[in-house]
Each structure stands twice: as C-alpha cells, then as structure tokens.
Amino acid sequence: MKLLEIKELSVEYVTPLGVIRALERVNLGVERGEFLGVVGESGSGKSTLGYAIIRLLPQNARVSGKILFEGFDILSAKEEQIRKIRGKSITMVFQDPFTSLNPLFKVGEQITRPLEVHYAMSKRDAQQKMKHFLSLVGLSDYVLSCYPFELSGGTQQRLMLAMALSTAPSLIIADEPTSSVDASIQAQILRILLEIKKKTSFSMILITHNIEVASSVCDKLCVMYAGRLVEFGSTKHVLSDPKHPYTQALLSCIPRPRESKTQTKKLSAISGNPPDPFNTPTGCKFHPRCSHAWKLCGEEEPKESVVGERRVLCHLYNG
C-alpha cells in the first residue's frame, strides 16, 4: 500500500466572479520514504494539492475524488478525525514563516505545541525533545527563548522544518519552504533536506516552481499546468528526457553552465501568460503556448498516456 494515494481528486473555488478550476483529475502517489516534487508556474494548482491532502482548503472549495493516507479516506473523515492526523502523521511547512509565527510570543511557546497536544507532553519535556531536532536543522535551543522577529527569515524557516519533524510524521508537506529566503539560504535548507531523508524515514511533498530545487532533493518529479497533472515519473528520466512540452519549455528556462568560453546559449522563455483560471482554453490547456501545438490540441482534452516509465498528459503520445 502506498503512504498517499490520490485519485480523481478535483478542486473548484466558487466566487463572486465565477468558478475557478485549481485541480481537475489529479491522479497521485507517494511512497514511504519517498521525495516527491510538484513543480509548476503560479496558478498550476500546486498549493491548492498539498491544502487539500491536509484539508485547510477554504470554505469556498468544492472538493471531489479520494485522498488515501495509509488507507484512509481524508476527504470523508469527521474534523475531529483529521485533528489527530494533522499535525502529528501528516505536518506542513507553509510558504512565508513570518506569518506562521506569531510575534508576540516567544519560538519555544510555539514550535513545540505540536508535541503538547498530540503527545501530552509538559512544556519543560517538550522543549528538551525538541532541541534534538532544532540540531538536525543546525539551530542551537538558543532560539526558543528568542521572539521571532529576532530571527531571519532563514532561521524561522529552519524552525518551521524542526517542529514538522518533531512529531515523527509520515508525510511533510513543504509549501516554497526556499521561495522567502536568498541563495545561500536555500542551499542550506536543502542541504538540511538531504542530511534529514538519510537519517529518518518521512516522505516529503515538496512544492516548489523551481524545478531545480525540487530535482536536488526529490526521487520523483510531478509537472502540473492549469491543474492538470500534465508529466509524472523519476526526476532522472524527466530531467534527462522531458517529454511534455510544458516540461520541455520549463528546462530550457533554466541557465546551464557553458561547456566552454566560446558557447553561447540564449536562453528561452515560454510565450504567453497562464491561462486565465476563469476561462481556461478549450481542449489542451497549454495548446496557446505549445510549439507542437495543432488543431486537434485546441479541440480536444489529451488523456494521458504512459511513456516508458513516464505518465503525459499530451496528444503527442495519444496515437
């Protein structure tokens, strides 16, 4: 059985000014100490996922399909039930820590609260637990008697992955945990990432629109556009032979080193701007931006098609 098993999972968000399509037939799975990155542009619906494997979804969202956690039906579950699950078996790392924590009180009042309320441990007991993991994240527990606007971005991110391991979960959910903070900050964090999945045993959704970020770290690589899961498979084989053009436009964005001083490379960028998520085009929804693009494209949804080991989601691979 996998940890996660999604299926048909659709997400609409109902407004004022229409219907927005985030998630439509996400088919998904993640296995027990598996890294699993979703990558995609602003809007693919990549938060939208890891909000409803969690259930924070909004009041507005209209959920369908099934989201399996260890067996588990999450979607049809009692709120009481997804207390004891949240928080503890499956945590979250949200995308700004500045708003995770609050400011007025000091980080050891707040980062071992999860160890309080799933393990009914006192305070004293769960700030000693917890100054094993601020070490795995290489934080001293000089931290928890500092208020968070003491600290840097950097640091409170750090203290955000510290309290999602502190309760063994597993399953992580890590919304742009890098997207906040500079360079060298995200390597570090990435580098915490690496040093973590050897000594522990968790699964990690990483959502990120970086796909550089989630190829360090992660064992698979999710591709998503106008909340369509459009390429799934090994990070080895999408990155070395993308076979969606969205994931092929997706690579070639990103710098590569020149082979030598006479190389020149110019790099390319995806034409367009994401559909707009009120009026999504017919038919293939990347079709306006595709160079492959033909009639068909604009006429008809693609169904998805296996590829080797690869899952497209493209009319190229349809026959």
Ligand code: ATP
Second form
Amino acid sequence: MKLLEIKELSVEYVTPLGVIRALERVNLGVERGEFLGVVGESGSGKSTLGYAIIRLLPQNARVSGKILFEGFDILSAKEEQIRKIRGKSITMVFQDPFTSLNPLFKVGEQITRPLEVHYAMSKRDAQQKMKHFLSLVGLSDYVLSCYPFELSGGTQQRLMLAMALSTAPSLIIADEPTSSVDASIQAQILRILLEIKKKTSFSMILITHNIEVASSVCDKLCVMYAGRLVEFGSTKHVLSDPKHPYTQALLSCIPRPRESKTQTKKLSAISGNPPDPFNTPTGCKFHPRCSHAWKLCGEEEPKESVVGERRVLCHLYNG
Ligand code: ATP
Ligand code: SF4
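Compare with the form predicted on its own: the form predicted together with ligand ATP:
Then the entire complex follows, led off by the chain already shown.
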C-alpha cells in the first residue's frame, strides 16, 4: 500500500466573484520514504493540494475525491481523528517561519508543543528530545532560549523543519520552505534535507514554484498548471526528457552557467500570463501560451496519457 494515495481530487473555492477551480481531478501517489516535488507557477493549485492533504482548507472550499493516508480516508474522517494525525503523522513546514512562531514566547516554549500534545511529554523531556532534531538541522540547543526575533530567517526555517521532524512523521508537507530565504540559505536547507533523507524514513511533498529546487532533492516531480496535474514522473526522466510543453517551458527558464566565455545562452520566459482563475481557457488550459498548440487544443481538454513511466496531460500524446 502506498503511503498516500490521491484519487480524482477536485477543490473549488466559492467566492463572491464566482467559483475558482483550484484543483481538477488530481491523481497521485507517494511511496514510503519518497520525496515528491510539486511544481508550477503561482495559482496552479500547489498549496491547495498541500492543505487538502492535511485538511486545513478554508471554509469556502468544496472538496471531492479521495485522499487515503496509510489507507485512512482523510476527507471523510471526523475532525478529532484528523487532529490525531495532523502535526504527528503528517506535519507541515510553512513558507514563512515568521508567521509560524509567536514573537512573544521563547523558541523552547513553542517548538516542543507537538511532542507535549501528541506524546504527552513534559516540557523538560520534550526539550531534551528536541535537542536531537535541532542537531539534525545543524542547530545548537542554544536557540531554545532565544526569542524568534533574535534568530535569522534561515535559522527560523530550520527550527520549523526540526519541529516538523520531531514527532517522527510519515509525511512532511513543506510549502515553499526556501522561498523566504536567500540563495545560500536555500542551498543550506536543501543540503540538510538531503542529509536527513539518508538518515530517516519519512516521505516529503515539497511544494515550490522552483523546479530546480524540487529536482535537487525529490525522487519524483508532479508538474501543475491551472489546477491540473500535467506531468508526473521520476525526476530523472522529467529533467532529461520533459514531455509536456509546459514542463519544457519551465525548464528552459532555468539560468545555466555558460560552458565557455564566448558562448551565450538566451534565457527564455514562458510567454503570456497564468490564466485568470475566474475565466480559464477552453480546451487545454495551457493552449494560449503553448508553442505546439493547434486547433483541437483550444476546443477539447486533453486526456491523460501514459508515456513510458510518465503520465502526461497533452493532446500530443493522445495518439
Ligand atoms: P502560490 O505559489 O502563489 O502559493 P499555488 O500554486 O500554491 O500558488 P493556490 O494557493 O493553491 O496556488 O491557489 C490556487 C487557486 O485558488 C488560485 O487561483 C488562488 O487565487 C485560489 N485560492 C486559493 N485560496 C483561496 C481562497 N481561500 N479563496 C478563494 N480562492 C483561493
Ligand atoms: Fe500544448 Fe495542445 Fe499539449 Fe496543451 S494539449 S500542452 S496546447 S500541445
């Protein structure tokens, strides 16, 4: 059994201006110990997917489909059952550590809460246990006696990671964990993730707009566009031979060092803008920006095709 199985997941947000289809019939699975990168532009539905799994969607969300975590049906479970899983078996690292830590309390008062709540530990025991996870993310226990504002953004993000690891979860959902830090701290956090991956057995869903970040630590990639999963496969295959025109376009936007001084490399950008969520294009949602588009693309939504070990949502592969 897969650790996580998502079947035909759709999420709509009901707003005064209309309905936004944030996710449309998404199917994916995560194996134990596997790192899955969820990538795509802003508004493609990445965070909605993460919040749906941990059942933290806002009240204006309408959800259908199935999310099975270790066989357990997340969407139809009672709130008290979910509270036993959320923060213990499934933990989350949010984009902005500043909003996750209360500035009025010392770090040691806050980051041990999951251990106190889920394992009924005393604060003293929890702080003792926390030292191990702090060392895993390269921090000394000195940080426990600090207020959040005394620590840099990178240190705070590492604290969030230590907290997410502390309950020995099966799944960590990390939503843009490196987007609020500079490039060197980003590299440091990615290095820590890779080291921890070798030592522990949890799975991770890494949500990021940066396909380079995802591919540096993830085993598989799931590429999202306008709420659709447009390409899903192993990182190696997706990077070496991207099938979907949107994945190809995303990869062509990555700046690469020149191989020689005389060689110049034109940096591409994806033409056009992400679709208006209240008025998405007919047919394939990517067709107004796709250089391969033909008449059918604007008329009919493509069906998912299996190409080798890949799943691709594009008419080019519909035979
Ligand atoms: P970003 O990278 O900017 O966080 P994302 O890929 O994570 O984007 P989501 O945040 O999941 O995308 O949003 C998907 C769509 O749902 C967007 O059009 C967004 O505006 C809309 N949306 C998200 N949350 C809500 C909400 N609470 N109410 C209404 N619409 C929402
Ligand atoms: Fe491009 Fe058509 Fe494929 Fe959409 S279905 S990605 S428009 S070729």
